[in-house]
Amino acid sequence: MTADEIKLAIIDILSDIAPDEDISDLKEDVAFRDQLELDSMDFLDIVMELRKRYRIQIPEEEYTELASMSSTVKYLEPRMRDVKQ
């Protein structure tokens, strides 16, 4: 997957997890938690959705890599390079 495809996948996951949030105006370098009302369970749901949809295993100690859109894409890009959309 490309960086743009990963962004779209993350936006899709966020819209499923937080359907009442406006995600159309997400800032790339600002933490999701600072932009959206996400709690720790929502954040865990993001990790679980990535695992379910794309078979991406994210170790707990690396969850902080998924803080913002830019850090999430940077972290996932090499791991999802061979994933088909």
Given for the second form:
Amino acid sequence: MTADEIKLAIIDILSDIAPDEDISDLKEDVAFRDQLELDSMDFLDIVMELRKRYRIQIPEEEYTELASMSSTVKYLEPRMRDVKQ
Amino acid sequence: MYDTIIIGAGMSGLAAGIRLAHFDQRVCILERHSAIGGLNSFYRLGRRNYDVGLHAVTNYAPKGTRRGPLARLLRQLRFAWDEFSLSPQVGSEIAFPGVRLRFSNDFGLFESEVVRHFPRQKDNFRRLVAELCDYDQLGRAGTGCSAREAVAQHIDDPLLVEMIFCPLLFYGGAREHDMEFGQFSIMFRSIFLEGLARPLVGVRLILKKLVQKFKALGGELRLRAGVERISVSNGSVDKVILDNGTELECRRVLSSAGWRETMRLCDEVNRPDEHPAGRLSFVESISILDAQPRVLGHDRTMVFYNDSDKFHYGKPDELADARSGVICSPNNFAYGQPLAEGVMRITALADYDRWAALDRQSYQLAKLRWYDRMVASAVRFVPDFRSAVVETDMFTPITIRRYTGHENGAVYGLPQKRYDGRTHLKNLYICGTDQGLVGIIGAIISGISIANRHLLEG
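Could you switch over to the form predicted together with the partner chain, since the one displayed so far is the form predicted alone?
Then the entire complex follows, led off by the chain already shown.
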């Protein structure tokens, strides 16, 4: 998957978790926590959705890499390069 | 082989089922009854739908709210806010002799009412609110600290103390007279700081949504599937045996049947009674009216009443206790359209043992007699609606026992909660009323949090 595809995948996961939010307005560099007020339960869900959909395992100590859209894409890009959509 | 078997298709079991099925577990929910819902069920009688169980959804938050229990559960279960169709209350009150404190989903009203009637307690009340806002949101602390003692550290007017405790005990008090401060904080926030709401068609709408989602995710729901026992070998559950003899193999079991009820299902040696059963049950009269309550001069959603300065929350000395109660009018929520008929529900404390000791005829007679006594007591606090009544029904601790399976018809379950949801077996967990969170939203959060904590790994 390319960086753009990963971004779309994350947007899809976020709109699934928070269907009432307008995800299209999401700012790349601002933390999800601040924009969407996601809590630790929600972060765990992003991790679990990635595992469910793309078989990507993210170790617990690296959850913090998923803070914002840009950091998430940067973190996932090398790990999802070989993943087919 | 199931990944998880869930006992009970109430709010907590269904919510846990959704979480597990969503993350690809093979899940089966077993429900003894032909209807789902447990404590929050419903029945049909004379072409009318009646709700059993809770009057309203607490923890209300308007659409767009991102914090708090309602927002959290919507995200966890992947629901849009609109799907629960919650309409907020129009306004409620706590009525004691000579003093009425109104409250609504705007906390400012309650605060101003407290200040107006108890001017000396103004700062004390604010300190109390500040303290309980800081208290652990999930209520896992379980310190065992008495709420009566904690509140008395701030508020020194005994009447105000009783008036604050009255709705909180009625809506979640598992033990007599007092509650744990953690539980008190959760209840206070859920009722006064967040607020009350209801879907136009009743709580069954939420149940329907939960079941639909669970099934759409591939979850299996078996009705009329009572569990006869939980088979244990080498310190863990290996299968569940149904009343009809069917054996179901599973990796894990999550039970919402209640702590003691679940322990009794385990087929090893008898475990000592670590936790005594709850003793508090309720009786409820339901009156169908030929007019909207508002037309009769009643425009409150809930009225929590007590006819003296001291509120007695305990097992009554007769079949029920008519001195205090909760009057709920399901009509008085801000729906887009009115309910078809006027309804008044009145709930009062009751004694399970006394109801259980009655023979069939005396039971029917007692229902009639207590309907009259409860309504007569309630109309001291709300306009007399008796001439508008076209149909009545009563549910008693016996009804509650039948729907929930809780010993003693104890609506709020064990006085001592099991916050971590663990049991003596490594793959058996509990959720629901006895895990610690009460109310509709509380029960759903209970199912979600126990599923997340113990059942989603691996």
